[in-house]
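Next comes just one chain, in C-alpha cells: the form predicted on its own.
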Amino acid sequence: MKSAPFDYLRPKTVAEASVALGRRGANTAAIAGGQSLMPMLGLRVALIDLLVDISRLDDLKLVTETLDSLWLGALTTHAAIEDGKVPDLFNGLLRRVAGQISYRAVRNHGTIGGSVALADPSADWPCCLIALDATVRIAGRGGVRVERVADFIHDSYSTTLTTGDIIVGFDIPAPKAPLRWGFAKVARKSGAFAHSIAIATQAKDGAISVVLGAAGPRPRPMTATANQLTAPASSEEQVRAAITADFDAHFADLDAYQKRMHTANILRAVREMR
C-alpha cells in the first residue's frame, strides 16, 4: 500500500522542529532513519498530516566521550556503533547489541533515538540503556528535561514524549573499571524481532544488574535475580527461584513456555558475563 497524503518539512534547528511537531490541530511525526515509521505509513497503521524530517539536524548527531560518561546523539545509527565509529566505554557491549539489531540495511539508517522513541517491547536499545542506567535528554516547548530511560518508557509504544518533544540524545555513565557483561537474545531467525532479550552487567564493586526485555510491555530490571547473584555461593536453583520471583512481580502473564525461555536466556546472559 501507499501512505495517505501528508505534508513534509525539513527544519533547520531543533527548536524549529519542536514547533512544527507541536503544530496545533495536526497529527505530526518526526522521521530520522525511518526504518519503523515508513512501513507504518505505507500500511496506514500511522496516519499523519505533517512529516518533520530531523535527519539533518547536526545537534542530534553529536557524540562526546568524557571521563564520567558517553553522550550519544539521538541520530547515532546502529551501524556507526557496530562499526566502532562511536567510543564504547562498556567493554564492547554497545557494539554487540548494535550488531544484533535486524539487518545491516536497517542498521545503516536506523537510529538509537528512533528505537527508544518508538518503545517497541522487543527493541534492543531500551533494554541496554536501562541496564547501563542511562538518561535521555528531551527538548520540547517547555524547555529541556532529563529523565532516566527506565522512567521514560511507560508501556508498549508509550513514553513520556508529549506534543513537540524531540529526543536530543543519551548520557550513559562510564564504569570505573572494564565492565563485565553478558548479552543473550532469542529470535526465530537472525534479524527477526526478539522473543527474549537479557543483559547482565557487573560493576567494579561487584554490583550486578540484570534486565529482561521482550517479555512484557517494557524492559524490567530483575532485582531479585541481581540480589541473588550478588549473594556469595548462590546455587543455580536459588537463582532460578529469584528469576521466578521477578516474573511474578513484573511479568505475571507469562505462560509456562515463556517462563522457561526467559529463564534460560537470563542464565545464558549471566554465564556470558566477562
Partner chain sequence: MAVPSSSDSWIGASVLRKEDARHLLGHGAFIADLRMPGVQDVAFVRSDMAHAQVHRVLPPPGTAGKVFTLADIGPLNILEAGPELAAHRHSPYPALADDRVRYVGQPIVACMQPTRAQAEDLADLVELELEALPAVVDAVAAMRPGSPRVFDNWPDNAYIASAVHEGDPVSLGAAPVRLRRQFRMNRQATVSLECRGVLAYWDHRNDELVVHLSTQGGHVVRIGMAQALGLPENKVRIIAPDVGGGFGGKNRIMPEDIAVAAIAMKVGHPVRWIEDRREHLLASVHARDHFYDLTVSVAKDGTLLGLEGDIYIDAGAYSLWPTGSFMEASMASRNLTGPYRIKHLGLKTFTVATNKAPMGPYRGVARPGACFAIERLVDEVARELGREPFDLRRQNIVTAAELPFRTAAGMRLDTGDYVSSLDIARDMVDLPAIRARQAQGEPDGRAIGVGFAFYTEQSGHGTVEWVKRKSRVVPGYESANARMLPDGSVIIHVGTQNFGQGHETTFAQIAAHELHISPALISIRYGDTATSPFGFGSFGSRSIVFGGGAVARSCRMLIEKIQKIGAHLLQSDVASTTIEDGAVHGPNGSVGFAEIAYAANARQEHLPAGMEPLLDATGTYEPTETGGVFAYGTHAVVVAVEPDTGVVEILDYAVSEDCGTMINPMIVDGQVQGGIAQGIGTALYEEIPYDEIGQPLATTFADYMVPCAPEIPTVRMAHIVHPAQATEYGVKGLGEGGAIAPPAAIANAVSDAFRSIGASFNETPLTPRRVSEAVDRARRATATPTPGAPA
Given for the second form:
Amino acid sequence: MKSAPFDYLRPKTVAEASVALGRRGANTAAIAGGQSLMPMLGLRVALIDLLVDISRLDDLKLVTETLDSLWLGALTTHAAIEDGKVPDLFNGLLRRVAGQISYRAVRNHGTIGGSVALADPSADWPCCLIALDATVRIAGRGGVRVERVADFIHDSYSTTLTTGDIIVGFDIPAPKAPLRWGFAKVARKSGAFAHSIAIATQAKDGAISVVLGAAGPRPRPMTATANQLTAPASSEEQVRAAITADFDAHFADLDAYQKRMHTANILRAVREMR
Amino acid sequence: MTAITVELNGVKVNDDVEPRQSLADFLRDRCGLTATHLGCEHGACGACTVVVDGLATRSCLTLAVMADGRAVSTLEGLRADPLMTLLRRHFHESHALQCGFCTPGMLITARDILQRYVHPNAELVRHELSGQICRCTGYANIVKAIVAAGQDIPHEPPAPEPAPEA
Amino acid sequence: MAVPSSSDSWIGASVLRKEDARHLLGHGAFIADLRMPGVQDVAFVRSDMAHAQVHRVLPPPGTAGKVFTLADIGPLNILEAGPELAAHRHSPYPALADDRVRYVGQPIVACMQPTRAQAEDLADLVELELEALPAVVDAVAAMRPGSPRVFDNWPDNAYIASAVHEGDPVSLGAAPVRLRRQFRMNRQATVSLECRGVLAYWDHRNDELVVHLSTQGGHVVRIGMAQALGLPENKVRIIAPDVGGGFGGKNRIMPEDIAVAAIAMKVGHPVRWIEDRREHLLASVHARDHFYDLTVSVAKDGTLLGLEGDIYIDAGAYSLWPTGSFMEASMASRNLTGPYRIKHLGLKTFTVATNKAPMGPYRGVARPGACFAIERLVDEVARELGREPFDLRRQNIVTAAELPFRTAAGMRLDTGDYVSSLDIARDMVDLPAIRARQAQGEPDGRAIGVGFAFYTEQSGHGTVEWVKRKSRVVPGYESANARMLPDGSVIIHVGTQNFGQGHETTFAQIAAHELHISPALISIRYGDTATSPFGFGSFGSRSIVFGGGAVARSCRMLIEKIQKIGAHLLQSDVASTTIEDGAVHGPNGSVGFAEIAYAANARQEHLPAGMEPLLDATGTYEPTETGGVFAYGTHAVVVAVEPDTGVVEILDYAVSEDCGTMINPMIVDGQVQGGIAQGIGTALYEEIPYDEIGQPLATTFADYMVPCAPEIPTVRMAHIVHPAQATEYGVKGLGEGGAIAPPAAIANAVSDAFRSIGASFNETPLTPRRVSEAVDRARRATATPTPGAPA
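After the form predicted on its own, can we look at the form predicted in complex with the partner chain?
After this comes the whole thing, all chains and molecules, with the earlier chain placed first.
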C-alpha cells in the first residue's frame, strides 16, 4: 500500500501554489494535513504527477474574529478548534463538532479547508458550515471569489474548485445572541465515518434551522422540518411528517431504515437544542 | 529525490528522500527505527503514531518531505522520558500488552493523553484511545495503565487563566 | 498429577511478563523489522475477478527475473489439503494462479524490486487477460443444482457433506413444541494487528533455505514447505520472529509463503513480502461464515429433546494446508448441543466451495457459530414457552453430579459445575434488578436487554481426537528440551509458539515450580526449527496443556538427575536429600545447582560413576485423556438498544468461567478480556460482505470495523476453579473461550430488549441496520407499534 511516484513542491505563497496546481497537462493535488489524501495515494486510487504542499502557507492560517463573523483560515486544524484555540462565537458548537472527527492524531493535522475541499458526503465540516451559513473564500487563477459553502459543494466529492484553486478560509457569520444548537451523529464506531449527521440551530428570533449530512451526496437544509419546528406547539407527528417531506425533497434515495435512522438522529439533535 | 532535514529524536538528520515516502517508511527503512509499526497504512490503527513538533501524528499519513524542518520523536527517542518511563512501568504492571505490536503507538498516544489531561478518568482515556487498535488485550488493561499512570503524576492546581490580551 | 503446594508459589502467581520489556522499549523484532542486506520486496498482482480464466500474463518488457508467474517459480508440488478422507474433494491451490482464478485477491504474479513501492509500481505495469466466469458467493445457493461450479471436475460445490445422527431424531416429529430458526454468522477476517509476512533466502554456509515467517507453528510449516519445494526437511529452516498476533490466521501455509520461498531459491539474495492491510482483508484467511437451518424439539416442560437441520460452511475457494476448513463443520455439529442434555440429533453438514477467499481457523473455530445457534435457540424456546431464558437454560444444563458427561454429539465434558457458573453470572449482572429496570422503561427511549450464553471450550485434545478428525498432522503431543547450563541457568526450547499469550512467563513459572528455582533464571525459547524439538505450534487452546506439560516433563527429568548428582556430591543417598531454593540438601550439607550443573557439563569427573554428562532432557507430553478437557463459562451481558438507529451499547459484561488451575491469573484475565473483545467484534462490528459477483466490500479499516477502546467494556470476571483430572496441575486451555460466547450473549440480550414484540436477531454482526430492521419487522408483525417498549 505505497503511493505511486510523484513530484513535490512546497511553494512559499498562495499565488505560487495556485500556479503550481494549475500546471498544464499534469494531475496535481494540494496537500494540507493529508489525512484523507494520504490513504488515497497509498491505495493508488488518487494518481498524481505533482503534489503541492500548502501546509506552510501562513496566509491560510489566519484565525480572527471580525465585527460580525469568525474567520477560519483553511489550515485551521480540527484539534485547534477542539482545544478552543479559536474564538467561540457559536456557544461551543465548533468544538463539539471538531472533537469527534476521526481520531486525535488525525485531528492534529487534518484541516477544515481540506475537509471541505474533499467534500466527502459523510464529513462533518460541510454540514456544520452549511448550518452556520458560512462562506468560503477561494483563490484561483481568476482571482479571488467568495461562495456560500452550501453552493460550493454541489455533489459527492464535487465542488466548484477548478484547477489552480485553493481554499483560503471560511467566514462564519456570528449569531446575534448565544447560539442554541444540537448536534447528533450515527456511526458504526467511534471515529468512523458518519452514517448520519444532524445539526439543529436556533437563532435569536427563534427561527430554527436543521441540516442533515451523510444522507446523500451533500448536506442539505431540512427546510420543511425547520419550519415545522419553528411553528409553535408542533406535535412529534407533525415534525416527523415534515422530516419525511424533506427526505422526499432532498434525499429521495433513502430506504426505510435510513429514513428511520436519520429521523431519530434529527430528533436527537433537536432535543439536544431545546 | 528531495533533501530534508529532520530533528529526529534530538539529532539532526539530513537525507534525500523520494517525495512519495511516508514518514513511517522513512523512520523504519532509512533510519532503522523499527519501534514505529505499520498496522494499516491508512490511519485507522494507530500503531505508527509518533510525535511531530509535539503533536501525536500518524506517521503513515505524513510524508517524510512534510516533516522537513520538524522535530520527530519515536519510542526509541523517549527511552529516558520521565512520562514514558512511568507509562512503561504501568503498562508492565497492568498487563497492558500481549503481542506487543500495538504497544509503541499506544505508549505514544498514552503520553499525549497525559500531557493534555490531568488525572484523566477511564471514560476519557477510552475516548482518547479511539483509533488505536489493539487486537489482543481488549483494551481494559491499557485503560487501567494510563489512568493509573495519570494518578501518579503530581499536579499543581491549575494556574489562573492569563488575562486576555488587550 | 503434581499438586502445587503453598511453598511452591510459582503456580498460580500473577508473575509480570518477561515479554514486556522489549516491546515497551520498541525492541520487538517482528518480521518487517528484520534488516537483511540485499533484500528485495515482492508485491503481488492479484485477481480482481471472483472467477476467471487466465488467458495471458503480459509483463512489461525488460523485466525478466523481476516478474514471476507460476511457471517461473516452479516446478512446485501442490500440497493436498484437508482431512485424509476419500470423500473430501481436492482443491489444488497453486502458489501463483495457473489458468484459473477463483476469488478476488488470489495471487497471480509476483513482482520483485528493491523496495515495496517499486514492486507495486512494477505490479501496476503487468497486464492480465482474464475472462470472467460465473461466480458463486453463497454457500446455500452453491449447493443448488445448476449452480456455477468452482471446480469443473467436481459433481457439485461441496468439499464434503456429512451427517450426524444420534439417538432417534425421527421421534422428534411428535414433540409438542417444535421451532425452526435460521442463523447466520457472517464472514470476517482474523485481523492480527501485524499482518502476515515472509522473508526467505538461501543460506550458503548451512546450505539450507531459511524462511523467516510470521507463523503460529514453524515445524508444521516446514513439513509443507519442504514438500511444496521438493526439498528435504533438513534443508529448510523456519524462523518465527516476534509474531504480532495470530488468532488462527497464521496457522496455515499460504500461497505467498511458498511463492516467496520459491523465488528466493531462484535469485541470489533475500526476498520478502510484507502483507499490507488491504491484502490481509482481501486474501488472508477468512473465518466464520456459517449458516444454520435448525429445528429444535422441546417437551412441554421445557426439556430440550433434539435438534435437526442443516449446517452450511462457506469455506471459500480452496482448502488451506494442512487441514482445510473441514473441522468447521464437524466442530459446529459436535458442539451444537452445547452443555445440554439433548438426546437426539439429526444434522447434515455441508462444507462448500465458493468464489471467496479461503477459510482458515480463527479463535474459537466453529464454536462461536454453534454457540450462537444453540444459545439463541434456547432463548427462542423460552420466549415460545413464556419462560425466563435463564431458567430454561438452567433446567437443561448438565449438572456437576452428571459430569463427566458424554453429549449426544460425542463430546466428553469432564469437570466443573456448570450450574454454579450460570448462577454466578446471573448474580453478577443482577437479573432481577434488570427485569425491574425494564418494567420502568428508559427515559431516553432505548430498550434494555439482558442475555446469557454458556460455552464450552475443548482443549488439550490429543491423539485420539485428531485421528478421529482425520487430521493430516496429529498434534497429539508437545515437546520441550530443557538444558541447565554450567552456571545453573536454564534454557528451555519448546515447540509451541508465543504470539502474545505470555509463554515466556508461564512456562518459566512451570519450570521454576519443577526445578525449585526462580523464573528469572529460566529462558523460554521457541520459533526456530533449528533449535527446538519438533512441536505443533500454538492453536486450539493447546499450549498450556501440551506445552506446559512438556516443560514439566523435561524439567522433572532434569531435576531427577540434578538430585542424583547432588546426593553424590554430598556423599548421601538420594532418598535422604531434598531439593529447595536451587540447591540439593542432605544430612551433611547442601550443594547449589550451579555447582551441580558445572559438574554435569564441564567437570564430569565429579559425576557418579557411569553417569552420562549433561543436564539436557527432552520430554514430550500428552494428557491421559486425549478427548480433551473442557473449560467453560457463562457470559452475561446487558445492552441498551436504540430501535430506530439500531445502535447497540453494552452497559455491562460479566463472565464466570472455569479454566481449571490457573498458572498465571493475570494472563488468564488478559486472555478472557481479549477474547471477548474479539467476540464483540464478531457480534457487532466485523464483517466482510461480498456483492453478487464476488467483489469483497470491506477491504480497508474504513469499511471493516475493528472495535476500539470506546466499544469494548471492561469485563467483570469470576473464576471457578475445578482442576482438570487429565492434565498437569489441572490446567485447561482457555485462549479461545472468550471469543466463543459474545455473539450469542449479545444477540440474546438484544432479543431480550425486544421480546415483547417478538423480535429476533439471528445474524451477526448485529449492525445498526440489521437490528433496526429486525425491530421494524417485528413491529409490523405484531401491529402494535409501541417503539421499543420493554416487556
